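Here's a solo chain for you in structure tokens, the form predicted alone.
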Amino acid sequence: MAERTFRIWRGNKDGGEFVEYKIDVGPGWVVLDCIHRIQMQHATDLACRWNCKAGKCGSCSMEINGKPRLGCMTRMNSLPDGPITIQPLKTFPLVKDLVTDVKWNYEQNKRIPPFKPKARNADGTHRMMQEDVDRVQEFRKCIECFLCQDVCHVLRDHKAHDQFVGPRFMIRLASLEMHPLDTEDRVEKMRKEFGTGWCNITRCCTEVCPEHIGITDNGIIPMKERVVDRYFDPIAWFLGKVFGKK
């Protein structure tokens, strides 16, 4: 066991500060650890969201040492000697200590035009490429735990949540315009209500997604593709002039 020192934000909506603690941290413990010994030892009423303790759920989202991370997945012997502070995520408005609303992010989903799929084939069945089925894997594995949205510049510093809906929606918008069975047109909208003009592909939000999905790379640029060469490429905007073509 070896004493260590927490900087943990107390407060709500109306103001609060950062409280240290001390505590002593044993062999392979995680923050979100440290963070329940707090609560037995010294503060019983600091809250904390948290569920399945695995990596899966994306509860724990916190900010540790000033980077968006999850609680039970940050092991202490991975973070620098020193304090270490811990505060809730910024983009979100705050409810108390390291809890913060995340409501907002459940009322972009609701604005995404759902999954359309094409009829069945004359025998009854459908039939896609495997390397299709593949490409739409990845996104799936998005355990909304929101440090994507947290870390966005966007979001986080010109919070410009009525124009842009995050990195963790265009992966969603990915994950239906890319799959093979899907026949709805989200492109549109994607240009016009849920901002891709807004993302100046930095890729901050690939680097803190816990399931290290290619964001950037896989989702969010080729969404952005899609609205270019409808509304920005000549020679797709002189067909769409002269035959009516989208």
Given for the second form:
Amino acid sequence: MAERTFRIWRGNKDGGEFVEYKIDVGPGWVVLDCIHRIQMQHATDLACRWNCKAGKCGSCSMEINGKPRLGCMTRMNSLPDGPITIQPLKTFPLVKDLVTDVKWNYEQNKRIPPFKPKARNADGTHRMMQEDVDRVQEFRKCIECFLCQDVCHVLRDHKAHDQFVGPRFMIRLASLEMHPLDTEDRVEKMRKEFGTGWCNITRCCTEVCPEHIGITDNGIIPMKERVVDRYFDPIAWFLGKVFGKK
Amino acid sequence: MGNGPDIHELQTIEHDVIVIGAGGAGLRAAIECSRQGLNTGLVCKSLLGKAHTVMAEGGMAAAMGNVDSRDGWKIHFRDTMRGGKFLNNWRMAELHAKEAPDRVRELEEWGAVFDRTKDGLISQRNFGGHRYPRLAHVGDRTGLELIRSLQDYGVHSGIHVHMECTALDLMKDGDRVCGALAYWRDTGRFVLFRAKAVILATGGIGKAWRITSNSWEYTGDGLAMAYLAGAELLDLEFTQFHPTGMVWPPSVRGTLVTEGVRGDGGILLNSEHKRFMFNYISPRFAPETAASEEEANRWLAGDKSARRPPELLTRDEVARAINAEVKAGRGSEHGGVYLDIASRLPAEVIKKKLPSMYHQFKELAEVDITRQPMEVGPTLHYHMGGILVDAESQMTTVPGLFAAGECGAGLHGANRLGGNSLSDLLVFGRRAGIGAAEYIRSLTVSPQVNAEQVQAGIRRATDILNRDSGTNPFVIQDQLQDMMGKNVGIIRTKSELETALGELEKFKAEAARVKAHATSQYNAGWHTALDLRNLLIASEAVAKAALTREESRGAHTREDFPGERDEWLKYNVIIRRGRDGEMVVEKRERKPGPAPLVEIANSKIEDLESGKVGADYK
Ligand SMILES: Cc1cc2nc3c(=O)[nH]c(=O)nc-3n(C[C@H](O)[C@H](O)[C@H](O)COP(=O)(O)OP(=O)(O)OC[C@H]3O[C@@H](n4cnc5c(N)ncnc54)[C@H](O)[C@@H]3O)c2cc1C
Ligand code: SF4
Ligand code: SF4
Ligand code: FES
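Shown: the form predicted alone; wanted: the form predicted together with its partner chain:
Once more the chain from above appears, this time first in line as the rest of the complex follows.
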């Protein structure tokens, strides 16, 4: 047990401040364990989302020492000595303490035209080879932690929430467009409504993804290319010229 | 909202049906309600997509026969009955085995992408107690695939989703259900849902124990609300301890290690490096279990004449064996046993087949499972007992109140087979939706909410905030978990169960004085305090039922009554609320199963497969 100091953002939309807490940290603890201990000992009303405590549900997203991370997968011994700063996600409106209002993300999902499968084979099956679904399965690993949405400058700095659905929903679109059974066409919407052109491939989203999904290279760039095949997107066009198509 | 809340000022939302819980069962029920033309509301404590179902790893059981064509519904049914030690509801076990394959196909139709066989079909993996490879899966993240597919399909089918909204009490008009009182977590404000029918899909009760694979949501809300509304509860003594939870470091003690590790060849070793499961094969399973390591290895390599390794016995058997090894002083460094996959499969295959286990041990325990064994031990995982329902419609004993998924009961009997829950959610979630629609169509007048019930619910909740001083809810929950672990654990005795009941009286008194500080907005302490009532009802009901059943069967082990007693196979243990609010326990005689089903369940496997038994039964 060693004592550690935490600076946690406390407040709601009317304002707030960092509050300092000191607790003894046990072996193997992650940041979420520390938050639970703080709730129990010092601040029973501290707001924080969590469910699985194993990196599977994407509830416990927060900014730890300035980096968007999962509280339940951030081990205390991976953080440098000194006080640890914990803040809510910046890109979404604050509800209270470490909890933000992420409803906007659910609205984006609703806008995406749903999966439309082709007919089953005569024997009642759908046949798909494993290698043809590997890529789609990679995208479907997404746990909707929204860390990528938090870090994407289009949303974080430019606040273009009404124009770009963000990396999470770009790979949702990719998972539908690359699904071997799907028959829907979302390319026009991707350009006009979902804002494919906004992404300038900084790869910040890929860096923070706890599921290690190749968001930019495997998802967004191929989608940009599909758009480019039909319309004109200067960045994808440039990439295509310089690096060749994937 | 002071002490005499005016219910006209209360936010009111009206639906035909309200589904409480948005895991697999709730989502599937809501989708069905919507398809049946009902105006459907769906309420959940967390954000959509975060329910327990998302954590399920290994897969969902359905006898599709894609990997071994000898599989079929009768074999799945037989496995389920044997795993449940014959205490299962016969009709539910039959419906489940018959309908599960259609539910898997339907999920595929809604966008789910399961792992494939070489022929491009849905692949199926081996799991404890299942005779053939039967679990449709996606690596070790099947629950995520299931919940996301339902969620993505559901949001386009007109369901009204109310997230981060917690139901407090069910509302009744006479003996019928007519809605639920709830509060929004983000504001702490109350909301009244008026509805002609309510479907409970609230999951389990794991938070009554410290060492558990379950999250904060599992406080038995549905169970307690149903109980208070007058519904009967069934066989609550059957709480499943999964044999393999993490044991080290302490902060992750209880976190699940999927049975898929053993399904893919993982073996259990004690501190002497002995594969001890060969010493724990019970007579019931001996004819179908490998007698030597050599035979077990042949089975794994695909030899169809070999029998399954003993690591794949049912969960109750494996959990008890681990418990016995540790007690005998042959445990691992931190009080578990070793689960070894590293010496069984190449590193690349492990990473491909069990990616999230690899990740979980690497990040949380600094253990590389492709090189080192894992340390594992039993963890409270699942509740077989729950709300008593009608097998076909899922209606409880309260008209208009339905239950599906883990909070319901009947399918799994005394012990659930791995993978039978995800299929349960879809099969009976759908049936609950149909059941609710039929019930609503049969109503002639709409039930009405009674203002006093609403006010009582609001008062109970606000008292916790308004009290001047009181106990810390987190501390009570913590002590309760300790007490339940000690006295209502994996091995039970009369005296410990009686101690538990005595302690629970003290906890109840303490909980009546619980205090939450600050405002009602997103207040973790207040939420925990509100959940305490439910957790205590669930704990007391489990302890009472466990005390009543004087035998050891499946997940319920009584040290003072070892072994299954034929006499007890004739009874269910029913719990309900008495006239004066006291908890009543009843030992109720079971109806005998239909003859053809009894015959199939008890048949020799060769006779079932050759058609000597059960061939005419469709
Ligand atoms: C780690 C883990 C791995 C598992 N792996 C497998 C597996 O491989 N195969 C398998 O078959 N089973 C598995 N299980 C079991 C299975 O996942 C669960 O039994 C199943 O998902 C339960 O589903 P459900 O729909 O009944 O409830 P849940 O998915 O738990 O959902 C409960 C819902 O009810 C809501 N709720 C609860 N109380 C209230 C309230 N008061 N007001 C409003 N909403 C409320 C919650 O918010 C939640 O939305 C696993 C379980 C765990 C924990
Ligand atoms: S790569 Fe695109 S989507 Fe990802 S962070 Fe950068 S701009 Fe945003
Ligand atoms: S893509 Fe990765 S970072 Fe983005 S929401 Fe999904 S899991 Fe989180
Ligand atoms: S609590 Fe589920 S990802 Fe952290």
